[in-house]
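Quick heads-up: it's one chain on its own, the form predicted on its own, in structure tokens.
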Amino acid sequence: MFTTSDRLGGMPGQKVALRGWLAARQDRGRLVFVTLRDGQGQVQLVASKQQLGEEELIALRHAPLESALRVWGTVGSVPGGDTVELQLERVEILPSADGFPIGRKEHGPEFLMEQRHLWLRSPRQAAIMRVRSSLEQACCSFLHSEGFFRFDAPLMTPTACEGTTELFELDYFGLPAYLSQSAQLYSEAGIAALEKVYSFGPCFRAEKSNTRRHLTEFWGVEPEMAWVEAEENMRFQERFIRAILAAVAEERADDLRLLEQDPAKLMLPAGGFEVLLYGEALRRLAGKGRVLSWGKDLSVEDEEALSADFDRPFFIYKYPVQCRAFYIEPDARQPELALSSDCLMHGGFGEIITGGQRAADADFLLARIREHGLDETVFSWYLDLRRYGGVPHSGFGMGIERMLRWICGLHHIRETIPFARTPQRCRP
């Protein structure tokens, strides 16, 4: 029966056999130390000419780097330290090429990227990887809890949330149809039968921007509820965020240490987190020498200075209508704002989640499709879900890369999907 590196700490003394990958020898003339990584972690192996034999030693000394390997042997205790080691008594070699493409020396992103297929190997990216995991698995789980269903909208649509600048076009046997930049259109039919549904999947954006932040390929979690109003939305929106977090610092913290994170900057401060008025974020800019004029929308680099103010997630509310999609709901007392918000990561670093009020008036709706210069017949089965039980709902969407940026301390967006997908890259 195979074990993997992370329990070896509870099995001192015990035989055990291990499978994985050869990550880094040292040759020391009478023993040969190996790094082996597998899913988990990795773990030194030390092999003598004693224990493991003659042939099996000089095989080990040989075997290119990123080998497959099966070992037996007994766990130890580093001296000195409270890690562990395996003495090797046998070993397995599976055949692999010579010449592993990345080593220790300095590689520039570009390089890596081409790369990525075994990039993904180094310690670095596979906590990263292991990282994102629970981050989607927390969020599914704190859903479910929470008594939403999943629901699975379609990834090729002939409709746009947002119109079709920014959309990816195909030719669906003759019809125009598009890359889904959003399952919440979708997500609102499924709230007048299960009332509280989320989606879970890939997002896609055309847009050309070469930034930290953006991807063309991105996965979201976008939550919608029936009878929610906007401003509950932002306090559901506050126990969602303390919630992922809280799970993947408790499950992740290893590895977060190892992405030299500390997992207590995920326990986020008590008390609630700061609404902000759009005016209220104009007045802020410009005392930081950031003048905008009221209807704009943001910036990623006022988002930035909004947030470093801050020491835990904040919202920004109320912004124009003309600033914001064609569904959200208006103030009824102040009709040039829009029931909408932006939820901001702090510490410098902007906006993770975008959510509001959904217009339920099929009059208004439509005359916001209109005024979009929108296609009405494509939108009519839209239109249908207020004509026909509509009733006040709001939700949310995620990125699930842009928090695990966050959660990682990562410079690049790049480093949060297996894969990235960019202007510039859409291979390997």
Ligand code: 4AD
Second form
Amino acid sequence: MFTTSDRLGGMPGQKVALRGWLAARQDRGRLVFVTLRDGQGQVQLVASKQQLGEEELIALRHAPLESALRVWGTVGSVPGGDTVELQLERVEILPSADGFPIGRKEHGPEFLMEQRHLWLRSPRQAAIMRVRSSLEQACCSFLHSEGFFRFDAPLMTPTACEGTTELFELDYFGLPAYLSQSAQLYSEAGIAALEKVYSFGPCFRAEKSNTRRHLTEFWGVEPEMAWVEAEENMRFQERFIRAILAAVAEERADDLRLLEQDPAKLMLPAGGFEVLLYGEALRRLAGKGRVLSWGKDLSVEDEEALSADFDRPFFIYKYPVQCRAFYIEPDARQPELALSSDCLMHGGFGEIITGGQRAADADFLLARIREHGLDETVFSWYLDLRRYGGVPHSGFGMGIERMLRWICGLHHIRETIPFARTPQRCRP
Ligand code: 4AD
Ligand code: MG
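Form predicted in complex with the named molecule, following the form predicted on its own:
Below is the entire complex, every chain and molecule, led by the chain shown above.
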């Protein structure tokens, strides 16, 4: 029976077997120290001639870095530390080529991205992937506990959801189709059957923007709720964010520390998330010397400047309708404003969620579809949702990679997903 590196702390003095990869080695003459990496983390192995035998010690000394190993030994404590190590009694080395391309020296991001299939093994990258997995799990668990049903939308669609400029087109047996930008429109069909649904899947955006926060393929979690209006939607987002961050902090504290992040940063201060009206956001930005004319969307830099003043996430609410997608419900008293919000992470980070109340009226929607230059013939199904049993409803979408970038304190979004897709890169 093999165990894993994360369990050894609770097994001092016991004989155990482990499997993993040879991540690093230090040869100290009589003793050889090896860092063994497995799916949960890493542990130090100590090999001596007395305990391991000469032949196996020599083999271990010469095994190429990244060789796969099966090892057996006794768990001991590292002198002067609170970690454990394994005193080796037996080693099996699986064949592996020499010359692992990623070494200890600094490599540039382009090289590392080209070697992404190997880079993923490094302790930092593996920690990020474990945090990602926990974050995804936390989103689904929270929504499930709130009575949501997971509702999977198609990835090949005949329509744009978020505007026509960012579509990847494909040839669907001679007809045009597009990779989905968002599951939202389909989830709106789901709520009339299930009331509360969420999608969890890839979203595609053919934006040529080379920023530290955009991917052309990202993963979205998009809840959609019947009977919920815009303000309740924001309150729900607050509970969602608090819950998923708390769950990740609890499950991945060690990985967060490895990434030099204090897990306590995920426990947000008490008190509600502030709701800033769009007009107020403009005034605050002007106070920072960033003058924006009414009707303009905030830039990345504007969001960063604004969010630097907050110690917890906050909303910008009631954007001008021209800043928003076609499907948003206008404010009844001020129809030039949309019942739509962005949630921004604090500390200079920026947008993490967009959400809002969906337009209820079929005629209004049809007019908006025409205004946006969308093909109305492929939207008749969407208008049916208003014609038959329409209810007030709202929802939102959060990018997993955006949230992960905040959680892990990463400079660039490319490290948040196993294989990033950007305008420059569709490999490996
Ligand atoms: O703001 P977006 O475009 O909103 C929608 O797609 C709505 N249909 C969501 C909804 O109401 N169901 O995208 C939602 C979130 C953004 O807030 C951001 O976190 C992330 O998805 N996102 C991206 N992440 C990485 N790369 C990109 N190019 C992204 N575009 C959006
Ligand atoms: Mg948005």
